[in-house]
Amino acid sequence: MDTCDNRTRTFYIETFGCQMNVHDSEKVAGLLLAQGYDAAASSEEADLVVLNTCAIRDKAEQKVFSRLGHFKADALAGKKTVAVLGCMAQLEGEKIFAQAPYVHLVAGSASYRKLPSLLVQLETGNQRVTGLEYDDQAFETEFTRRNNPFRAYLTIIEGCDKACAYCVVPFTRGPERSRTNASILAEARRLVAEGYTEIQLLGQNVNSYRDPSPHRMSFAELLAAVAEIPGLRRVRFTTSHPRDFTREIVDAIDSHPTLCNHVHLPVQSGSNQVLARMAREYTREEYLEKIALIRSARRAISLTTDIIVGFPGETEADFEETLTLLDTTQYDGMFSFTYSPRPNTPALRLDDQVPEEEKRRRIIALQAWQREIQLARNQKLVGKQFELLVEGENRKRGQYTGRTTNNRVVNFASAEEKLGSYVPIRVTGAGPHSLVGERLAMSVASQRSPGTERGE
C-alpha cells in the first residue's frame, strides 16, 4: 500500500503467548502482505508495529505495556502506527487507549479478517480505531505467511465453552466454533503439496472439536483422516481438555504412526477441592482414568501438562496432593504458573487468596519436584534410537537440534544437516529438559516406522 510519498509501508509483528497467537501472527502477516505492505527486519525500521498479545496472566499484559513504551515517542511524532491485537486487546478493549493513548489500533483475536478495513480507517484520518466484534470465520483467512518452512499450524476450532474460574479465554476468544472437516482436510492437503511435512492442529480445547458439517466427523476421526494424507510425516495436536479426552483418541494414535505419540493434557491441580473451585468439571480420579487410557496404549505416549499453584483457597494439603499427582502420572514435561487474577473471571470473587510469597515458594518446590521426575525419565532413554525432525542449528558448536515424535528435544553433533530433514539418532546423554544424541548412518538406524519407537 503506497503512501503519498510513493513509499511502500512496512510492518513488524511481535508475538506474545501460545501457538495460537503465533499462528494468528502468521495470518496477520499474510493479510498485510496482501495489502501491499512489506515485512521490516526490525520494529525500528517498521512504519506499522503490531503487538499480538496474550491475556492469560497479568504478567503478560505488563510485558505488553512495557514494550509499548518503547514506541511512544515515534508514535506521538507520527513516525509509527502502533497496533495492539489479540487476546489482551479483546479483553481490555478501549482501556488500552487510556493507559497508552499513543496506540492507534486495538483489535481482538476474532477481528483479523477485518484488519485491512481497520487500517483504511486510520489512513483516512481516524486517530483511534477498534475492532472487537467476534467473527465466526476468524480462524480462516485467505492469506497466511508461515514462519516455518516444514511445520505448519492449522486451527480447527476457536474459542472455549468451558467456564474455568480463572480463565479469560471465553472472553478473549469467544464461544467454540469448529471448522468443517472438509475445509481442514483441504488445507492440510495444500500444506503437504507446498512441502510441509509436519502439521500441528490447534484449538483452545482442540479435542472439543465438533464438525459442523452433516458428516459430523469426531475429533478422533479427523485425526485419522489428516494422518492418512499422503506425504505427511507427523501430525500433532494441542491443547486437549481432560473432559473431552476419549479412548478413540488413543486408538487413533495407536493405529496411525503419523500421529505423534505425545499428549498435552492440562490438569491444573491434583486436589479435588481446588479442581471444584476452579470449575474444571472433573475430579482427580476422573483425570487419572484419562491417564490410564494413555498409558494403556501400545505406543509409549509422552505426557505433558499445565499446573497452577496458589489458586484461592489452596491449602498446603491441597498443594501436597498436586505433588503426589506428579509422582503418580510421571509427566515428561510441565508448564507451571502461579495463579494470576484476571478481569471478569469468577475467581476474583473467591476468598482465601494465597499470599504471593507462598505462591512463589510452592512453584519453586513444584518445579524442583518435576525436574527430578523428568531427569529420571529422560535417563531411561539413553541408548534408545529415535527419528528426529531437524529444527535448528548452532554453527559455533557444530550442533543441531531436533525433536522426536514424542516431543523430546535432542541435541546432536553433525557436520551438516538440512533443517526440516528427518535423521536417525541414538541417545547418549540426558538432562531434565533435553537429550544428547549421536547421529546414526541411515543403514545403522532401526527400520521401524516413524513414531513407533517405544522410547521407554
The other form holds:
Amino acid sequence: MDTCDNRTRTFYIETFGCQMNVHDSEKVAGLLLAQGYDAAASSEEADLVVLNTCAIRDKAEQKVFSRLGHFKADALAGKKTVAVLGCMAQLEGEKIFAQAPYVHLVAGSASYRKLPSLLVQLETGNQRVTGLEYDDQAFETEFTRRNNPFRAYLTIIEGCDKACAYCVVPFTRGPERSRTNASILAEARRLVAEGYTEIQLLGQNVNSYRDPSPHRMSFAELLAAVAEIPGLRRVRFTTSHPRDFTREIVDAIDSHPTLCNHVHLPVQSGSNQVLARMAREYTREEYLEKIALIRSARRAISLTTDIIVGFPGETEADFEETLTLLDTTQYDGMFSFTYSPRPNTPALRLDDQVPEEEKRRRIIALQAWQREIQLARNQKLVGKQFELLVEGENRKRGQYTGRTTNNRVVNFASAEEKLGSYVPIRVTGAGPHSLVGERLAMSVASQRSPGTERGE
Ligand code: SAH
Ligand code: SF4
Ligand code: F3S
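What's the form predicted together with ligand SAH like, now that we've got the form predicted on its own?
What follows is the whole complex; the chain from before opens it.
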C-alpha cells in the first residue's frame, strides 16, 4: 500500500458463508469507517478489498480462490490491497500466501479485536500481515455498520466447543466465547432506540451461551430479557444445538410473544450409527424428545433443520432413516448438503466414503421428499391469518413480500406498503417454499400485539 498518498482510502467487503459472517462483515465495515476509511461502491473502485470467507465445504473455498484471482493483476501492480478474513483465512493460514502471493492480510474471526493494529501494520508497508491466534474474548465493537434495515444481527456467542467429525468450525472460529448479558442487553436496547423492531441473536451454537458475568444468566433467561425490551416486536435466534436445547427455551417462547415461534435445530442424520460417527452427542430418540418438547408448546413453533447426506459409511438403510425422520418431525424447512471432506477434521480418517454420484442421488431424493412435506404443511395454512413484517417490494408489479414470526415467506399484492411495517394478511395459496396472501385491513389487534399469529 502506498503510504505517501494522503487521499482517503476506500474499502469494499465481499462476504461468503453464514449469518455470522454477514454480521462480522458489518462489524469490520464499522471498524474500517472508524479508522478513517471510506466505503467504495464496488470492489473495482476500492483501494482495500476484503474477502470475508467461508470454509464449510470445499466448494466454498474454491469460490474464494477464484474470486481472489480477479484482483491479482491490480494487487501485483500495487493498485489494491487484498485482505482475506474469516473461516478460510483461519483454516488455510499462511498457505493462502503460497497460493495467492499478492494477498496482504490473512486473519481469522477470532483475532478481529486486533484488526486495528493489523491495519496499522499494513499501512506502514508491512507486506504480509497475519492474525491467526484465537482470542479468549468475543469481538465487540460499538462501530457496527448494519446493512439490513429490518433485522439487526447481534452476536451473543462466538466459536464452537463441539467436535462434529465433519466440521471445520471449531478450528475456523476457535473455542466458545460468550458476551456478558449486560453487554448484549445494552446493544439490544441501542438497536431498538435506532428503530429496529427485529433482532436476531447469533451464535454457532446460540443455546450453548454461558454468561461470563457473576449473574450467570441462562440462555432462556437472556431470551426473555431481550424479548421484554420495550419497542421490540420480534426476536429470533440461530443456530440451536439439539444437545443444549432445553424446556426452558420452549417456556420462554410460550410466555413471550415477541420471541419468534421458529426453531432451527439441525439434526444432520436420522440414523444412530451415522450420528455416532458424526459425534453429534445425541441419538435419534434423544433428538425426537427435543422435538416433542417443542411440539408441546402452546404456540405452534415452526421447525427447520440441516441435513448432511453421504457421510462416510452412510448406508442406504441409514439414509432411509433420515427420510423417516423427516416424516416424523415434519419440518417446515430444510437445508441439505452432500458431505464434503474437510482439512483437519476427524471424519477424514473414516473409510467407506460414499461415491459422489450416490451422494447426489440421495440429496435429490431427500429434497423431493421434504418438498412434499413442506407443500402439505403450507397448504394447511390456506385461509389462516398472519402478521407480516414487510421486507421487500416489486413496486411495478404491485407485489410485496414479508415474513411471518415463524419465518414463512408470504408474497402479496398491494398498492402501497411501507417497508419495515407490520401488516395483517390472509393466506390464499401455498407452494413448498412460500405462501401467497391477501392484505387485510389493519386491525387494532395486529397493531398492538407483536408477533401474534392466530393462524396456527
Ligand atoms: N453450528 C451449527 C451449524 C454449522 S455449519 C450446527 O451445529 O448445527 C452449517 C451446516 O453446514 C451444518 O449444520 C451442516 O449441515 C453443514 N456442514 C458442516 N460441515 C459440512 C461438511 N463437511 N460437509 C457438508 N456439510 C457440512
Ligand atoms: Fe460444526 Fe458441530 Fe460446532 Fe455445529 S456444533 S459448528 S456442526 S462442530
Ligand atoms: Fe462458513 Fe465459517 Fe459460517 S465456515 S458457514 S462462514 S462459520
